[in-house]
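Encoded as structure tokens, the following chain is the form predicted alone, with no partner shown.
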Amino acid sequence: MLESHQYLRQFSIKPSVQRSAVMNFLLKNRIHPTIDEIYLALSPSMPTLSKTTVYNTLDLFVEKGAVRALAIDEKNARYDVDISAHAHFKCRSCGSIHDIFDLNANMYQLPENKSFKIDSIEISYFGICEHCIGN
């Protein structure tokens, strides 16, 4: 697990077993995942685990900008390990998120504005992707 140690110290992250556990989860899996998603992967591994570790992990990990929390799912925060500035697209028929790398540069400006300190930009689009088109 070098590869998540690495990343955590990057971000002044002190790595423990646990948050090792969800990093390497994080960049292995870029699903975007909800909180339980990534607690039923690695509990049957780790059987001391809590949702309530992965949820202050996954917050210390937001918190020092190590991953970007979402808010494109109503009804559950989904998670990003990619941090570089990207929009993301949610199907409203399966419900997967994917990443969309190739916008054009502008839409992460505002219009001139003194009154706004900007500190970070999400943009979401929602439709059908191209798996469901095709079913």
Second form
Protein chains: 2
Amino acid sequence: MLESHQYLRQFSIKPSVQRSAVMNFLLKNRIHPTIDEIYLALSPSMPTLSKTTVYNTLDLFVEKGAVRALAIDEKNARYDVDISAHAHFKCRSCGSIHDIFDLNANMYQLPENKSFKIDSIEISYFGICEHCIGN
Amino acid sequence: MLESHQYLRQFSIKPSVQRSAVMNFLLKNRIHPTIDEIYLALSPSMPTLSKTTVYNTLDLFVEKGAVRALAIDEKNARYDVDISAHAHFKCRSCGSIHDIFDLNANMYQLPENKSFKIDSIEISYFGICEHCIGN
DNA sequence: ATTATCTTTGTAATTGTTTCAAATAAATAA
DNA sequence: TTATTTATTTGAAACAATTACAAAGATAAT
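Please give the other form, namely the form predicted in complex with the DNA, since only the form predicted alone has been shown so far.
What follows is the entire complex, opening with the chain shown before.
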């Protein structure tokens, strides 16, 4: 929990109890969680926590560059504390999202383009995960 | 409209009036439209058209492989009749989505992976478009 | 012509997200 | 410290996208 405190400061985010709890969850659970997953996980130990706070908190984290919002899931926003350049895999069957590999300089290189000022890239793979193949 | 008819058959989709109209719109308007955009565009000339039908129709098109659903926009599902391997760009400011370039064999190659059975890839770039820079 | 099947429609329910104003907590000034 | 300002959290309500579902309509098969 103290770690999250420190971690937040690195991104100039004032650490409140709620923010530290959310960041702590993200750091310890690398599952690209939805807002709901975060809320449900923290709610038992923080009964007064509001879902709006979780929304606010993640908006702030994204704005400060501490967390990356993923578009890979059409249903819910997904959040990733790992801000390094890497691709994701989403299972069509169970919906789980996994880190799949680091992007090499080739892929990660943002192309020059006269019509668009490009500032980021998201690479997503889709298919069926090991666990779901076994069923 | 006859073209759409033919086009649908290529994907073994039985062409109804509604399906042909939707496909025709997609073929003539390469804007990666949302359900709502399609509905609003067709509604004037097809007053009885229901939004549920547009949802059903696009689900069917995707299932039959005639259309690709894009995850690039967190708010709404986006649909693309161009099923060739190409990347997209989304403007953070106006939300418009554009084809940006064809994927070369390098990028499009689906990697072998022991944990996941990968069947598709989506590459998305984000930034600001020409038009929005000018404002 | 009758029956069965497929497709469309409209309404209602559900889900994810946003808005907003009041309540609480933290920071600053007197 | 106490008072005052500022930031954060909260819960309720509004909103938007999507899904569920049953009835109506169209198409195909007998």
